[in-house]
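This document starts with one chain, in the form predicted alone, laid out as structure tokens.
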Amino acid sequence: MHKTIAKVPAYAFLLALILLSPQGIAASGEKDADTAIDFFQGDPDIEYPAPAPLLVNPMARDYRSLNGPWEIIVDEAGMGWRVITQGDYFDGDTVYPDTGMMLKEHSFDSRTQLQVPGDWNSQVPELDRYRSRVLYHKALTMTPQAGKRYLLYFGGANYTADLFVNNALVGRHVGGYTAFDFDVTGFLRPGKNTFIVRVDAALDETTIPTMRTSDFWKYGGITRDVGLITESDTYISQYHVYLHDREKSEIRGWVQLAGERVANRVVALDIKDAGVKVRIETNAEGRGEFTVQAKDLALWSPESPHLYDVALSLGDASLEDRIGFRIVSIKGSTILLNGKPMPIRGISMHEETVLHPGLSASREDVMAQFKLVRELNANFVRLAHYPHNEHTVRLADEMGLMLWSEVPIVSLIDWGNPATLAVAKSQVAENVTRDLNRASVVMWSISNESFPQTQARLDFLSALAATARELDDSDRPIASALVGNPKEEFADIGKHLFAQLLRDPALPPSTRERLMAIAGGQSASGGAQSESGGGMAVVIDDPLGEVVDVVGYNEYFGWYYSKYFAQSLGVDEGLMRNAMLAIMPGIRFENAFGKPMIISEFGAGAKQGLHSDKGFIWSEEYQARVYRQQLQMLAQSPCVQGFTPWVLKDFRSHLRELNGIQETYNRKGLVSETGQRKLAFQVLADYYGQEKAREEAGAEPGRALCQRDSVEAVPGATGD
């Protein structure tokens, strides 16, 4: 008997106990038992409510920044729900119980904490891959005033975050990298005021993005600046203020207003510099509309980044804005900028900065990043693969850098799901909502190599542009990295390498022979020329054109490719990689839509530091040699209107984990994850230098004419 006891756990024996002793049951009852039961159960089957509608421009608002040190608790089992409703916590003025008798298993105290903004993974070396959740703590002493509404900001939390005020749910909020906001003020009371926020860093098949197909590092936590912003009773929500005709300086916007009386007000909008001084009256919803002509308005572009300052005033309260002013179009496949073509010297990046492991959480971060794309000569930037924090857009319409905003719908997403689709339209939502007022965003992308080209899919994105479009009256391009169809088109390019393989001298003989006899005796007289135009055409065809304003296109000549046609011919993979780099200059692109086109990713892998006299992969020279051939092949495009190449810096992705050289990092990086610069590094500044200087000269851009002609289609494949 003692031993059968010892084999219960003491939690279960004395639950046991309580349970089923008559005056447990007397006492409790059915109603004890199921709270019992429910304790170990976790959260409750509830429907969370949402935030409320996102409030922009956060910070020229009455904000009260609770950045800084917050408590945590990593709850790793999932316990949070009871935690936090029940107050089974010390919140660290708690002083313990001399009895000893008030049993709290879990603790807010300064011992255990976490730097908000900030990712657990690069904070704590333990949390470096957790992916469950964590209890974030702060207190705040305050006493709200009557009249007054009161709203706690996030930039963002990875990936679920649920806040609750001194202990009761205020709401739930899903989606990783966009802001939102809860209404918090009927949950304050005088004196000291406990905010919780659960986050879940927890990823599966149905999340935005999902966690095996997204070649990027899914931190966790609250990585974005949090604040406490306090509002009268009727307030401005959202505004528009855009520039809708560039000849007549004919500005046109919207206001929105939220509270307890948001009809018939009038909120005043005033541009001081531009003569423009105007009232706004709302509607019954709260929605107000303008039109008014500006005097000598300055133009927004990246070489004069004009902005200027803009105040909506409601009675007293004032609410005041940096705006540029420019229109982005599109003239059959040109995008133009202002009336004229767009020069698009550009460069993706992730959010993760150079001056300290992790994501980027400050201007100064986001800073280091801009100042080497600056240093490459670039002005334009792939927010890859998700919309970046606020100083990033921010500084970019202060320093003149054009912007594609993403929202992470990377490969594989579940397309017929309605509850991963409504969260993917609420990403875009919010992300359309918060950066509605920034120049420098020039286009909207909604999806990054999303495969398989089914209806499903098809018709998910097309309700993410439809969305984007609805919220922005700008007509901002709607844009995506597109997917080619590898299968079949890689048949064609396989005998341009085919005949450069016969055609190299350092082809053993043996397999010289064995590919002579495939080919059934064909010469090497046929394929593409080495550094000579025409011979293939890459021919974009994906569905989803039909859906986007601008086309883009991922390729990875001289990296994956060659990797795959070796292992198809039985070749050694360095002759393979010889003779790609060699047919590249023959390639082009084009799109059968008619449409603008970017190449949104192209590279190579190096780790920095690594060299190589014969060039060898993953050495610096090798990644060098593969930008000149891209550089000098994409020059070849009239339809390619400019391009993004993967990428900035070396940052962390859960894919690669190869020792020596990647070890949780895509090398792909122009710098390393330090910023120390690759000799690729300086290819691309000293041709987008030249690109520059054709510019200063008066040149437009080179790409305005695209027309497809009859060369067959060789299109390539995909892939970070």
Ligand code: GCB
The other form holds:
Amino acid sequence: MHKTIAKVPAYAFLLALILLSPQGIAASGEKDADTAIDFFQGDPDIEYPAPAPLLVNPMARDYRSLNGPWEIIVDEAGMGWRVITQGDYFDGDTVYPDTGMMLKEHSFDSRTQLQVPGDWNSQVPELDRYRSRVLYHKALTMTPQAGKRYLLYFGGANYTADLFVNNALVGRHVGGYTAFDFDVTGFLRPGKNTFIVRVDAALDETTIPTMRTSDFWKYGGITRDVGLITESDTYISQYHVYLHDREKSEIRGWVQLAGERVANRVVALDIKDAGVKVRIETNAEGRGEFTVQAKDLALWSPESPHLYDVALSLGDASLEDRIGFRIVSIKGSTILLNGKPMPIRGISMHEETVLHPGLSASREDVMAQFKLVRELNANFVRLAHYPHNEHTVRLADEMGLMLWSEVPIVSLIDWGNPATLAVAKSQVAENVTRDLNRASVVMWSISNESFPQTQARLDFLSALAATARELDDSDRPIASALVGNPKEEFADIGKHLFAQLLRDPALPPSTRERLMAIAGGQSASGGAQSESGGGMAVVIDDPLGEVVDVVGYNEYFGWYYSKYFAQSLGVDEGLMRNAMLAIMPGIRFENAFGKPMIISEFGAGAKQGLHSDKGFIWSEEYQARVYRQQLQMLAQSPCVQGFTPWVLKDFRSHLRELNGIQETYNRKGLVSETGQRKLAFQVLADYYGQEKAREEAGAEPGRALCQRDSVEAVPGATGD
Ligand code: GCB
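Next up, the form predicted in complex with the ligand, please; the one we just looked at was the form predicted alone.
First the chain shown before, then all remaining chains and molecules of the complex.
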């Protein structure tokens, strides 16, 4: 933004002179020198008020949807402040009475609209890669009622959203994937009201996520539902109702009031089918807690996703929800659901539907994604790499899908920056608060593949874990997808690879000689044996493992690593891939913390429809081969309780520009962007189908128990 007049273009300088001249001042009435120069200055240097405390369960309230078309102005030059607050660069609303003349340079108009909810990138071809500011405008005619409170609710806007009502600034929300709301009561007037939301999708190295270090498309816009909520002067803003003790059927929780008279009020909680009726009294801060015994509670589980109708009322106002009761806990290195090892048949998923380009925004969009999840025989979804919309978690509750819920702390973050930490914390808090009552959410993830392994990173992520733990009294486990230390971890594997290569008759004699010389006498049939037995062990020891309850680990055996080894040994990549795929079934995964493990990613790229009888890279055959080897390999890891392969569907990414194959899509999907299956889909579906049949026949989940947990120890676990 131009801060000094010296930098402004000549035409603007002339204009400023005109406005500053006596005639100019006379013609524009109240204009003064500052106003004229403001023309160039963009935003004033002010503090933006924060949103109101998050309202949970928005749709169950008196909710007037503001979805649909919004008029827009693409504010690429960042000149929007005056347009928003005055209607134009100039004094936009003044029409001179003598002539009716008025110069305008901007207007919101029905000819330029975007659908809300929705990203702008997939709606307008010119905005496909646009990552700056767009002004959204909507007019609403209404009569605000005395004694009522009005809150403008956004399911999400990516990345920074500034709200203006009737041209006045209300506040700013930062973070692209979490819900927020503003109390707009004092800004509304009878008749026509205008809402302008300035959305800025710009990211830099201090934002969460950053632009450069995360492999997904940074869609901009008002991407999720928007609505105006009407509340009484005092209302229930947040609550948590959860099963605390499975054996005693003890339900606990709290309610939080907001508004004018929050102290010493009574909230009634009614869960009719569980025989629960409680009066909850609030304290001076408007918070009330309760503990109550339920009757014949049917627990929520993937096989039987039972949801109870729960009603919370304050005076005449009642808020209804559907809540499932279950307990997630950890015993040794096993995650338990309702006291039994949790069967995890997982898949990772970005928030893109197969129904249309761009982000998933509606229940139908999510349903199309979950239909594929079901067809895979999966029961667990890693929502990568950020909180997904509320339709997702509610549908998962209904369908019995377990969720790993994540915040977009991906790879390299500005770990030492307090402002970045504050935004990260607010994203964790908003994510946890929105979904506290969702039985489907079985763990909170605080990061994906974060590095480097410094103290600053550990402090940052520990603070996020603490935030989640503080807000969630039901003790959902905290997870993270870790990366390893390839040099140390892969030393053993390198030796096995070496031996495998030397066994390959296709290895050219000159390469063989060179490798033999490097090996210096190492036996071609051997390779080092790891301490823990015949195979090779990858032991995850990233110190972040101390902080989390569940150790996730992303590994790309059969995909990236072969390239790394081929290059460092100067061996043909195809031969290296064959060697790697051959040794994979001997690799085992463990962690140094005795904690439960989930392989949070593995995968390989394939262009749907590309076939190769030689199993060439990017073919469906190669991807399917990687999946077969991975499944064999992971079956050897008793400490791995489940996995969430990467990824359900091809998704857009700024990092993927390989022409003819990627064309801005990460091709590791099991289906294409339009939902066409690749061969690997069936490989995984068959594997999970067998697991599911075994579980239904009463067997313990295949990999659920680490050797160090005794099987006897588990059934007695109360899970609380
Ligand atoms: C990863 C990242 C994920 C990428 C994936 C890939 O490890 O967590 O965001 O998309 O690898 O395809 O490289």
